[in-house]
Amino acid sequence: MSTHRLPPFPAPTTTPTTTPTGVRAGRSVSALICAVAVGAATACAPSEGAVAPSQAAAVAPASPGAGASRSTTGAPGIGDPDFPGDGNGGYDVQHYDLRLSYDPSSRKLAGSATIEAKAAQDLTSFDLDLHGLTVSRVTVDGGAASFSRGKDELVIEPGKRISNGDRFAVTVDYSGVPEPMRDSVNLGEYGFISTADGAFVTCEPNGAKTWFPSNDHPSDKATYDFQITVPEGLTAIANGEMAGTPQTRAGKTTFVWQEKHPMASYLATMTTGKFQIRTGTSDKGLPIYVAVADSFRGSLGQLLTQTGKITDYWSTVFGPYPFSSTGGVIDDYAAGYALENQTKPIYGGFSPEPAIIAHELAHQWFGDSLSIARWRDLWLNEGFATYAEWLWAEHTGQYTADSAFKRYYANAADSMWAYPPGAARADDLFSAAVYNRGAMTLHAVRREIGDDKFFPLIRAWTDAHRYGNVTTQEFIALAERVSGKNLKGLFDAWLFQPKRPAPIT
């Protein structure tokens, strides 16, 4: 997510291939990337899909079963101490099949969601997250199930016990006028937001429940099918790739999308409205889908070009692109932020500059492929994506990452020094400290271990945890293993202390 901007810089004085001042490396960043990018020629080839993370990606904290007890009642929270009501215990979702119909004139959404899951304990009841909306029917494995509502919980009691390890499918039929989540401290409105011609759907951190029943926490990732019906003349955009040609009957058009790679619920979208569409491929052959609201039609070509160029470049820096397509959406809803919806970042009411596109596309690795296991580790998403902005500026000759670091460090009065980014707070989740001090942490590591170790570290990180969940402690352990150094003091100073770290020597 992009919400914070870098302070203005003087005119560029560096070239794209100059090694940043103060970074202990004997080669330029571009040369180093070429040296470590094994198989870089195919680094941006489309992924064919993955249904589960590798063994290396398995994470214990806040796993789907973490909130489960020895009883047969699934817990109403997944086990994230900072967001205790988010997600649910007792099962692991494998796949969502969402059949949705939306009418902008009435703002009414009708849906049928089938959730395929695997039990992590014996279950006689379990919860799904759902905010508002009216549930008319629930079945489990085709049999009628009783259900009740409590705040944002849909409590389901199947007709018979589900045994630990069993796979089961629950279908929920529902309808109503979606109500977005409201959080004045963090993002204002988020989730399903109705617009004049459709809907702007951005769900971080826990807004998926505003439009479909889910295990709404990033530690339970799943694949998705979307079947979205809207009035003829409108477009429905979701994650992944479109399956076939949209079909129009009786004044309504149905769009089918498939995301074959595991995805956190907050990254799912069903953005709808009047859009100009363009498709193409990047120079490395990756399919691109971009869409802009009519009022932003002048940005369509630029969005296509920059998205392809930046995605291709990141695949040489961060490792192979993890998904089957890339893209972006500019809606005319003035959200004032961008969000890294998987395969299709969305820009709310503005035409993004390349730095913001670079930020959101970096999230396809950091946040989307590698998803945090608990929200307190948000710097692993935002610190990495902010540092990617600096790397893009370095690559294009605007300024160096080192100059960005020094500019921030020079402001001793910055409030970020009182906010340790390694423990993002629920009441100020998207603090500038999580972004900027998070990025500075990465640069401090880079300065300490040198480019020869830093860039292989980043690629090892994305490879080891591809499609999985991650924690800060895992990154620290890998950094020490790759560098051969004890880095605990460095990470403690930059991530966990409420004060400005000592200068880097």
Ligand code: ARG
Contents of the next structure:
Amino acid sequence: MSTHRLPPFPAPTTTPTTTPTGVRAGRSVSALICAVAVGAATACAPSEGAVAPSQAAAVAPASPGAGASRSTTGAPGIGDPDFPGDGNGGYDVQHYDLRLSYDPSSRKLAGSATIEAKAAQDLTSFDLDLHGLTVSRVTVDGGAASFSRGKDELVIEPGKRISNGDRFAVTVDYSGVPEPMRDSVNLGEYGFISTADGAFVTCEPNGAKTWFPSNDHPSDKATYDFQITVPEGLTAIANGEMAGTPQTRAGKTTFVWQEKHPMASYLATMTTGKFQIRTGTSDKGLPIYVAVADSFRGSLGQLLTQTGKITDYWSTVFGPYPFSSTGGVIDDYAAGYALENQTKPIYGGFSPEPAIIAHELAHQWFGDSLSIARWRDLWLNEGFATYAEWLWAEHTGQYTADSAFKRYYANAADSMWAYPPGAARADDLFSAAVYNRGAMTLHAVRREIGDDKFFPLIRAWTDAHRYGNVTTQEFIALAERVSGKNLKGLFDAWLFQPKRPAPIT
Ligand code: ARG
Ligand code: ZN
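What about the form predicted in complex with the named molecule, after the form predicted on its own?
Full assembly next; the chain just shown is listed first.
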């Protein structure tokens, strides 16, 4: 698509100018993907306003149930200081079993979600996140539970007391026409978005609650089973691998998918519609599943080949691929952005060039396997995935990471110097600074410690925190340990100061 055929590298020596839509010149491919999001022309415009204080770095990571230790009411938020309503306290989800049926003609979703959780405190009530939709019944361990609704919260009072450490299962029956998130945090439309023939489902940062009751925050990861029923002729695509062959009965087909590795809620999908499918195996033996909307059928073969090749290459750079399959989906819904849905990144209305595939597949390590514990650390996802674009360019001989770094650095007027990427802001989460200055931070580290320490550092990082949650402080500590150097000044200048750091040597 023409809007995505961007120069391999921006020309950042020009002074950025704000266009009427707020989109700035001289931005990276990824920031542009984000910026062209439908109805969100300003979504990713670098900020001009107040800058988060640098001591933000010292704030402790989100702690589930913080402040609720004596109460038996689970907190309505998991403790992310910038997204106080997101997630919930008092329990830890182990597994989601989602049985869903979607009818594109009425746009009605009907679901039964069973959430297996472990109590982190005594609980007489607790919340799940749910946006819109009508709940008809809730049970806890098979017994009827009472419930009420607050803004994007489903408050549940189990009939019995749940004690700290107990495992329990909540089943929520619900239905309705899902409403995507629209006005929240300057991000355009995300969550469950209905399309002419199905639904385009991309949930970063907090849109999972538009289609299933969840602890909707990346600090509570869980495994998933999906059983999705759609009208015959349509395909339902979720994360992980398909179990068995789709079963058709009475004009409806049911697809069963299983993600057996822990997954953050925003990476879950149930994208449905008319798709052309191809499966294969990468050279290293990893199963690949790709699906494209009919209008992108010309991109199917290329998506399969590039996805296999790039996934294999990243496994030689970042460490073993963390999941059981790789893949990708091109839907014809013109979101204008891509999302790194676990095992199957989705491209919203465009045929991705290799740099974008490289970005989304790098997220399988940075974001998906290693997930942030709070949104202000988003550079650990986007800075790494953007740096991966530079590494891909280096690998394929297009340009070097060093040249990319230098061209950004040369632009003293870039608004990213006013936005410290180590404290991503809730009102401008996907800022170009988080992507590009985040990537520059990694390059500054690479230059400081040398390739012979930098690449082992990256592998040690993915190895130490595989399937877990991470913070910026943990990355800084590991970088110091691996390199044997004090890197506090470097990280402070690159991540936490609202000005352009001194040149790297
Ligand atoms: N994580 C995505 C990427 O850079 C961007 C998602 C943007 N989300 C949104 N709601 N606009 O690959
Ligand atoms: Zn990204």
